[in-house]
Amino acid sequence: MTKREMLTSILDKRDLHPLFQPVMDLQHGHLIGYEGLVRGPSDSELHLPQALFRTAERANMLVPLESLCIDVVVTEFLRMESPGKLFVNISPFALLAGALTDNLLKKLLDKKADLRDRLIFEITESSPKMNNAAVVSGLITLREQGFKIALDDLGEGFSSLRLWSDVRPDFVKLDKHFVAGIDKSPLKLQFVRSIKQIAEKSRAIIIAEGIEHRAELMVLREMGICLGQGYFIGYPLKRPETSVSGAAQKCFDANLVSANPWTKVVLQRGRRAHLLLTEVPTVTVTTTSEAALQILLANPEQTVLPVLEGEIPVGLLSRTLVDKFSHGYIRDLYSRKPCTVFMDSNPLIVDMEMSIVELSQLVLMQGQKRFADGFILVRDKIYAGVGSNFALMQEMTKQQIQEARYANPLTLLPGNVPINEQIELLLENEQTFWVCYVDLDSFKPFNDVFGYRRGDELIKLTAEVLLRHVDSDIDFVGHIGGDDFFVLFQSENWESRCMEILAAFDRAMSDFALQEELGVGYYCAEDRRGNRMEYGFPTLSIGIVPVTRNQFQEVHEIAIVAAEVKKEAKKTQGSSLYVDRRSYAGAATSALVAA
């Protein structure tokens, strides 16, 4: 039998399976409802979407195959009385073929009165040969029907940011590609960011696709990605989960927050240019220019005049007005004429929502000349306010410096404001947590006498056992400086993971000191009074501090407590590690245990 003869059989059968993927609240952790798939029978060759969907494309059998598709599907979750929406796909070529004819709906309202609030069309890749504006009039048909609109796999389809613009679609899918590791691309952070903000401004609620992992999950989350789905989430099912994934559920339930820090830098990068909205008196298009010299006169701080026609910006009086009414001849021609004859026409308008970084890239493309004038600030192009070039260059100098002290030159890793934010962080949302003060023993004299190269290198093998024995998805390294390290542990085998850091540190001292020749056992170098001392190999102080809900108010608090936990643990010789049990109730009478 053909490809072609089975998919014929196939719709003569209606011989299709929906399954229906759960779509996640990722804000609140519960379902919001499903999106409907479809598989071909399970000994056939058209079992998967891709083969059979081909299949039906190559036949000329593409529209009875959606119509069917959008049946069953429907059906099915009627059937089984789903609570929630319902994503149903359909292709551009499909809506305007008629896949979805007037029977059908109405065949499918029939059966459940509330369909219409809960069924979302959801429109999948289109073509560089579809007509954009018949796609555009079909969804917006569907919308006068009472139908929500989702766009399906942004990012991936030729026309997906066309029709957006167009459509004002009530969802929108991120395609995968932007979610898969976006716990390690900074870049895929600024994307999604970006797609987010372009989402607030249309009134379009994100759905992030393909979440795999609890480190995107969690990101996502803290981006304040509204909604998403993916294996992680759970998978697709004949019968619908009325609840997340135990992996995913226990997220929710501990709480945890994301220990990557370069959310952080590019939630920063977001800053926007509200931030620098100033508020001034302004002037209209029949403003004679002898009034508006005399604001200007009023206010000697104002170096910007922003001239409105109704509540629209058209132009901005400089300071220099007041210089060129100095000229008397000047005055007496130009006072009773409209101050629009000394405006420029063409000053930089701004959305309030544009981000500072873009603000800044626009200041510098207009050239010295105007750098004085600044910018107006626009909501909805409906005048807002007046913005100065200073103010920003003072809010992207604090932004690169705060970028700055974000990460150690040496590691790499996040230092003080860093670990001070993530603490603050952690407090504020009522965590269990472990501050964990790391600390090389006798790194000085090893410093002066085997020098700063090999110094660097032993700090950086630090932060790699470190790195290599944490939960990176949530627990977070910081360096504070020099040979000083902090983890914040937020998973509960801590003591166990801790215990291995010590043991891997010890074993890699031991292959360094062969490695880079230095011998074994210990050597000798003065102390600070000159006296000769004899001097082991560095080894490992951990000090830990457990953080209950309510123990502590404030990060130097916890600061001041770590650093104590730290002087204890150095007493013990060797790589050892001390716990604060003082106000931990759930841990063991032990304080010290060396490794």
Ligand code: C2E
Contents of the next structure:
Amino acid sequence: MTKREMLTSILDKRDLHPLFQPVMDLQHGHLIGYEGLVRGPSDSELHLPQALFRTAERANMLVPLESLCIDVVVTEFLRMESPGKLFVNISPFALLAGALTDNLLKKLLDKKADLRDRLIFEITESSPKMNNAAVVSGLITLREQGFKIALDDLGEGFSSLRLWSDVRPDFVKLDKHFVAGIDKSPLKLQFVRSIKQIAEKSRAIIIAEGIEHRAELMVLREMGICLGQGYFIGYPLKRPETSVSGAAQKCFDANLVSANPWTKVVLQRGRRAHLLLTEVPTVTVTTTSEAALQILLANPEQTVLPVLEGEIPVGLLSRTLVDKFSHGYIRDLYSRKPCTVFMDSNPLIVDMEMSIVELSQLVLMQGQKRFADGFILVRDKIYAGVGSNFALMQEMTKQQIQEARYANPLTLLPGNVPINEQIELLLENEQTFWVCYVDLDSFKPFNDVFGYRRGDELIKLTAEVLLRHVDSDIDFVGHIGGDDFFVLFQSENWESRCMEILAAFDRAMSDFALQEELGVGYYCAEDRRGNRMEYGFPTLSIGIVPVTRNQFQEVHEIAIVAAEVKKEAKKTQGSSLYVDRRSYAGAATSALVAA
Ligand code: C2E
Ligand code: MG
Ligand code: MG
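Since we've got the form predicted on its own here, give me the form predicted in complex with this ligand too.
Below is the entire complex, every chain and molecule, led by the chain shown above.
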């Protein structure tokens, strides 16, 4: 049988099988509905949608196939009595060629009265050969009939941005390319943030597609992306789950905070635009051009002049007004006209609370032409002042220098400030977590005898051992300085991870002893009073404070207890772990776990 014949037989027998993939509300943790995805007969070459649709296209049978897909998907969805929304796919070609006939829609709507509010049509971008205006008007007609529209696979091709601005879809589905590894790629993160800004302006809801890993889900959620879909949340299935996957649920219930240090830099946290605020004289929409000119002449340092209507900024006059008025005839012609004639009526207006990083992205998107004008700052839409891009660049540089300074130069791990910030974040989230104070024993004599270089190597080795044994998505490793480290665990198996850390450290030390041919296991050095002493090789002490909800209010309270438990751990010879059990209900004593 040729593929064409197979397709004809599929259409005759309605031999199509819908799968449903859950769509999750990333902010609240529940399902909001499903996307219907179609499969051909399981044993056939036309099982996968790509093969099915390619054959239909070649055989000129796309329209009947897509009509049948929609029919089969919606009918099955209603038969299962699934709750929530249903996203169905339709290609622009099929839409224009009339796959959604009135008959089909009527038949489906007759089955369930509220279907109209629950059905969303996902449209992929049109091919360059298609008539874009016709696609736009087709979609608008669909919207007028009360259906919602989603733009599918945004970012996959080139024309989807255009379709976005023309159609103003209710949902925009971000292609999985931008989701895959977003936790590891600052560039993807920036891209998604920009998309989110456009979505906010156009009131579209973003659905992130292809979430396969926990770290991706966490970053997207922290960024404020509303909806998500992907294997990590739920596979496309014949009978889909009615809740999100256990793993996704767990990530949500545990309210995990991402431990990835740079996502914090790129995300909203950090320094905000109000740092750039400058107060300058302003004018109103009724001020004459001549009066505006006089203000600029009287203030030679001022590069822009904001124009207000009441307290709301409506435009920006630039210093070029002075040049323009140097031509006498222009001055004669316009001096009594309102200054609004010369203003840029679409300046960059940003809220004082916007992060510096976000603002810099917006400025870049504005392009070079507007760079000199800077931006207007508002507080709840009310004018507050102006900011210059020069000041913005200074602030960005300062921030970068500070970040470099916050990192420990030897291990490049985050230092005190970011450690405290992460603890604050975990406290704010009312998270259960485990603070580990990690300290080397007998580091000083080791450093004295084997030299600073060896000492540095040992510190780096400790950092590597710690990093290797944490879950980098959710556990945070910081370096306070010297031989002191902090690990903030959200992993529930923190205890076994700590035991592995101790064992790995001891192994590394005995390798070192072998290399130095110090198999005896000790070496001699002078103590603080100058007496010759025998020292064992450095070992690791870990003091642990479990932090449960509402137990601590401030970072420094935790730091005090952490220092105490570290001291306790150090009392035991060899690598050891000491857990503060005071916080556990019922257990009055602290426990010691020797490695
Ligand atoms: P799509 O609409 O963008 O659907 C998402 C695709 O991504 C689906 O592939 C889905 O199974 C897959 N997917 C979901 N989560 C993940 C994930 O975490 N990782 C990865 N790598 N993939 C994931 P599928 O089912 O093979 O469908 C492929 C395409 O075929 C769809 O892309 C859609 O454009 C088209 N298609 C499927 N069913 C229909 C239909 O009924 N009508 C029309 N017109 N097109 C359909
Ligand atoms: Mg789709
Ligand atoms: Mg898609």
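Quick caveat: nothing in here was measured; it's all calculated off a predicted structure. Numbering follows the first chain given and starts at 1. Rigid core: the largest C-alpha set superposing within 1.5 Å between the two forms.
Once the cores line up, the CA of Gly387 ends up 2 angstroms or more apart between the two forms. Here Glu209 does not count as shifted, since its C-alpha moves by less than 2 Å between the two forms after the core is aligned.
Core-superposed comparison between the two forms: the Cα of Val561 travels 2 Å or more.
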